[in-house]
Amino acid sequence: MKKLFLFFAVLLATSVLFAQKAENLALTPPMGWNSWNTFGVEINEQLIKDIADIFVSTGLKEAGYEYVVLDDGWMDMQRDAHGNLLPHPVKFPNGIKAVADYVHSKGLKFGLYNCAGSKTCAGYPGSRGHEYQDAAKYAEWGADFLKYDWCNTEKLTTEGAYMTMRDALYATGRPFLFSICEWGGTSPWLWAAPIGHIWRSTGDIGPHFGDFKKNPNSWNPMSVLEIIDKNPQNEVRKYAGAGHWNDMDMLEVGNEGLDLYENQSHFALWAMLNSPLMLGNDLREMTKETLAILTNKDIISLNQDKLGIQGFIYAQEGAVQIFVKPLANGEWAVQFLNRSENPAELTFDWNGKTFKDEIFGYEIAFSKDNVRKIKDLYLGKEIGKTSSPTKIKLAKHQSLVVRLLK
């Protein structure tokens, strides 16, 4: 018995000593769906099965979305006598494994949520003091993804707390995509790459485009534009790459509060800046216009580009902000975003312009000897060449998103 105890003690010590995050995950920004933005804690087994079905029937799976993630509120309010998490008995009467098995049967991956503190943000049992126990339970149920929040974490340090859960996940032997959700408060881009696969670089998002003060939510979720301006993204992009991405929070595309042009601009910005594309709308009720945005393969290809370089702000010309992004095949993507509340016009003369990525060293100079074809990624057709100026007319918050073809 003593030898057996010693063997397991050495085994545990070794697994912790060499603990690391799972390899070969999130080589491009992860794509999927999360329950929180639309449903909060009002989630249940049938909803998740419906979402998995819709992934397949609408072409979302084919477009690259693969994770179905249960956010806060899936568990019972109390642990069992042994300290194990329990699924909420009404919401998930057949348990979490049954849900995970169903998601997997559709060729998709399944994710769960918990929190580093004593309670989750919605007041359910957090993982503090139960990290290894909880990780083992997630592995037993077949989870592939863990979103780990940062509520009720008195006197914990972010890096240490997330390292503990990373090590607990690694000890299970099951590869988990680990999502660090501490809202960017302790500059996770400086420390999180060896710990997680994605980390939140901003506060929580809300379903609005401009100033959050126009929104009545008392907890002040950030607007799309505020998230773009946070940090700003130009400064944190150097820390992102294959297996470690800045996360600007889940998408609000298709939710009440954004119009068609705002949905298009929002989706393109997340694609250009290599944020995970985690849907947050009710897929059961989305319009054809919303589905067309979410399955636009030309826009998605910018996010999933194998070069893995986060785009950056090139210039501001009047109300129009210009983002550029180098791509793997030597092509470039450009987004012209009208940030104003009014229509905007711009004549962009490519000749003599140079896009230069000071961090990663990519550069393109436009001249009569270096002409690129211009493809509008929302219209899905070529609209000219860089040998002539591009005349742009944009409605409020509308974007022109183009790919400069060789």
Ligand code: GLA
Contents of the next structure:
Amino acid sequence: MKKLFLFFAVLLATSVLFAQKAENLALTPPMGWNSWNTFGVEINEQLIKDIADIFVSTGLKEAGYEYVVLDDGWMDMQRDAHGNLLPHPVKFPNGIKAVADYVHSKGLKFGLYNCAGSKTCAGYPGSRGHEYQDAAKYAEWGADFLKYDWCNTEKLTTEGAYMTMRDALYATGRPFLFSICEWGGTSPWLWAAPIGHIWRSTGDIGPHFGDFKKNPNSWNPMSVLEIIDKNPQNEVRKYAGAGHWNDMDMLEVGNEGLDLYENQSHFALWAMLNSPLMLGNDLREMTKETLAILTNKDIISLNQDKLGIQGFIYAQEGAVQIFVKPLANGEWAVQFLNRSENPAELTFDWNGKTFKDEIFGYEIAFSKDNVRKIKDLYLGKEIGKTSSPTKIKLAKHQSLVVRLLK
Ligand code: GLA
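Can I get the form predicted in complex with this ligand as well, since the one above is the form predicted on its own?
Shown next: the complete complex, the earlier chain at its head.
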């Protein structure tokens, strides 16, 4: 008996000592779909199966989207008598494993949500005090991804709580992509890289683009521009890289509230800043324009670029904000974003300009001896060379997104 106890004590100690997040995951920002932005807690088995089917039939899977993630609301309101989480009996009558199996049968990966606190943000049972039990359940069901939220966490500290869940996931022996969701409140970029693969750097997104006016007295989602204003700074970008990314939240592309140009700008900004590309729209009712944006290979390639450098702001000229991103093979991407509510025009003279990445040391200086071809990534064709100025005309909230080809 004593020997057995010792054996388990040593086993536990070593598994905790050497616990780590799963390796070789999210080497580029993860891509997928999450139920929350459109469906909230109104999710069910058929919806998730439909989403997995649409991944395949529309080419989303081929474009790189991989994870189908169930957000809050998949559980029953109570645990069972042994403390196990239960699938919601009406929404998931055949259990979670049946859904995971279906998603896997399409060659995709499956994700779940829970929370570090006593209850999830929508009031379902949280993992506090049940971390190892819950992790084992997710592994048994075949989950590949866990988004872990931060509601109802009185007196817990973020780093410790996320480390506990990381260790619990590791102890299952199944590789989980671990998505940290504490909304940026305790600067996760400073501590989360050894714990999770992505961490939310800001509060919840809403389908708003511009300077959405917040009511200071109530919780409100952030707009695309509000999130952007918090993300490209050096103190955030310098901590991102292969296997550990700033997460600007699930996309609102295709949701009511954003027009075509806003959708294009939003998608490109997430790509330029290496945020996970987690779709948040109703794929069953997506327009052709939305699908074209979401499967634009040139824009996705900026996000999935092997160099893995989060872009940064080069300058602002009038209403036009200019983001740049160094890419593999010495290429660069540039996004000219019209932030204003009115059309904007700009003549951008490349000659004599230098893009300099002070953090990661990449640099490009444009001159007569260093001329690049310019490809417009939403137009899908070359529009000139850096040897002469580029005339840019942008509608309200529109972007010109280009790759400077070698
Ligand atoms: C928080 C998260 C959201 C979503 C909801 C679910 O607000 O930040 O992304 O998961 O909880 O209740």
